[in-house]
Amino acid sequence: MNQTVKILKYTARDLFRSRILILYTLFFMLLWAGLFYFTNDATKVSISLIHVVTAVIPLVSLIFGTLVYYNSSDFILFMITQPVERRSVYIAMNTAVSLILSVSLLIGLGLPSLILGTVSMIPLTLLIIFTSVLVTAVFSNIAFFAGAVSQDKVRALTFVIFIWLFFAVMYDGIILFITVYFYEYPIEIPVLIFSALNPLDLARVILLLHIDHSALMGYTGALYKSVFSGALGMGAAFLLLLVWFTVPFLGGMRVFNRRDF
């Protein structure tokens, strides 16, 4: 534990120089100021937000994983011959990047959250936050995957990057296409099961869920809503998604631990 301690203290404090998060921070910070701009309504926010929250998060999370793995290759051939665990190295290195990221998403989005919102958003805003801090851990996740997998930085990165897409972008259409091939048929379970592959699409039913905003929740939404109850449909969809952030863990420390470096 002191181990993974130190190395997640050393690479922490090495990653908070990094421009990038002080852009990353900034970006929420006005995004959150020019959707109050132009309009105080706090459920249109909330919706804009949740929108692009669900599109950079992961993005951002997927590549800054990946060039953070790829980029400490010397420290972490150097780690690994000294006596020290390799999980050690892992959990550390992993966990400094969503702690990093983490740290710049609660800045980005709770300073703005507290002078410009009102006492009514708190609910929401840190739904929002928690939710976020959960999606950068399940993609930093599966970014070091991709790093203890593949010795090829650009093969990893092509492959994090294919993923985004596929659950940013290809996922819906496939899920539109099953539902309007199929729609003579009872779907509603196979489609919940689809839903519970895509954390991006778990995240959104959350937060749309908690907002009730039923012409936003398309149909795996709407589904949550009829087949659970709203605060049962919101736990089913957490715990999903903390098995999202469990199984690229385990399974990148399970390969990084057995890779011949």
Second form
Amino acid sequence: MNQTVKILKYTARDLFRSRILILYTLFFMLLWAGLFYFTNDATKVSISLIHVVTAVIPLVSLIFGTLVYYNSSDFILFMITQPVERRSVYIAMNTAVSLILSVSLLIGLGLPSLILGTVSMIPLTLLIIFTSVLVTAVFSNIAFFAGAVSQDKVRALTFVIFIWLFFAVMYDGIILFITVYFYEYPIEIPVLIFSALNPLDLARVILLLHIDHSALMGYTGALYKSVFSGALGMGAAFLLLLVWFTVPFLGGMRVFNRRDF
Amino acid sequence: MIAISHLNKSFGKNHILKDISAQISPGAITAIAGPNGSGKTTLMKCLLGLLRYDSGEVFISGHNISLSSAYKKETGYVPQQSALPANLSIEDMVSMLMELRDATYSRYDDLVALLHLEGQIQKKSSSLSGGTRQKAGLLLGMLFHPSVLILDEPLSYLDPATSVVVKEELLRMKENGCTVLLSSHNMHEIEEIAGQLIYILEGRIHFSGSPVQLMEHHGTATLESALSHVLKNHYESNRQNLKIYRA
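Same protein, different state: after the form predicted alone, show the form predicted together with its partner chain.
Zooming out: every chain and molecule, the one shown earlier first.
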């Protein structure tokens, strides 16, 4: 653990100096400020932001995570030759990516909220930031998993872009197809299970359950609300998102520990 | 001391290292050479714990490397490519390694002076030239008085003056009992500093001994000519075997 923290300190220092992060922070600051500029309705601003959170954050986390993994391949190789556990190198690098993206989000979303937001918006803003951090960690873990599994950067990038397309774009279409095709059958529970398999659906459900905007919740969100009450639904979605955090993380670490470099 | 016994390594159906056995003595500089794809990088990666071999045993400084990672404390590694993250300096990297090893003493100042890195140690790695990055790699590899030093093409990007300094330093480390193992394509370099040569061909050790011995055996004045004889004979014998097999 001690070794992990030491490596994390230096890898985070390296990544904090990256210009991409400044752009990422500025993007959220401008977006947040822009949304406030166009409307003063806090709910509308939050809903617009939720769509961005569930589209941009996973894409950036996946691509940035994958690029960091492959751009650090010589460093990773060198670190493995040092008296350090492979596990420590993996945990430190993976955590560094999640950490610096999360700090960017915290500044990019938090600072405009402090300046432009109202007191009533604080709980929702905190929830958006918290969920965004969790989504960042989930998708950074998937990026590192892809890096650990494939030695080929292009193949790993193709895989993570497909993952993003699948969860952010195709998944809702598949659920819609299933619900339309099997509308005569009791498919609520299968659809609920199906939505739990998509971390972005889970993040969306958490945020929309808080806003309680049923029109935007979609089929799966409405199902969550009917099966669980608001708080229970959010808790269940959080737990499932934690499973999404854990599985790629442990899977990636297992592969990394055993693979050839 | 490095002892390799019946080492085998395959990637899928490709059998890369075939029953490699060798003793690499302390107080000597041993060079690993061979044509591209012969298996020398795979062998070095096995010694460094980067690749898991299929069978055989490797002992470094008395530790079986598949059972214990204690040997890594005594092993220095100098990669061909710089291992420095883009936004860290040489100084950052040294601090990290010192913290990781809980080291209170290293050869840092001595090596910075030796490699003329004084003006470079605080610069971001991305702003360093290829040669300076290779010097940084040498510094990191030699930093903790390793008893075994493994170098992958250590002089390829260096200017002639630094190359001489590094060769002298390797010879000095050898005199102090360090086991130095280096891979190189530059036969002149090997001839100059290596007392032992392991020549690998198609995953097998084709020759193990002193470069002088090899040159004498083939009656050549340079190692390069001797090795070209070796290669010519090897391919000729392969052709003959193929003819016999077809017949």
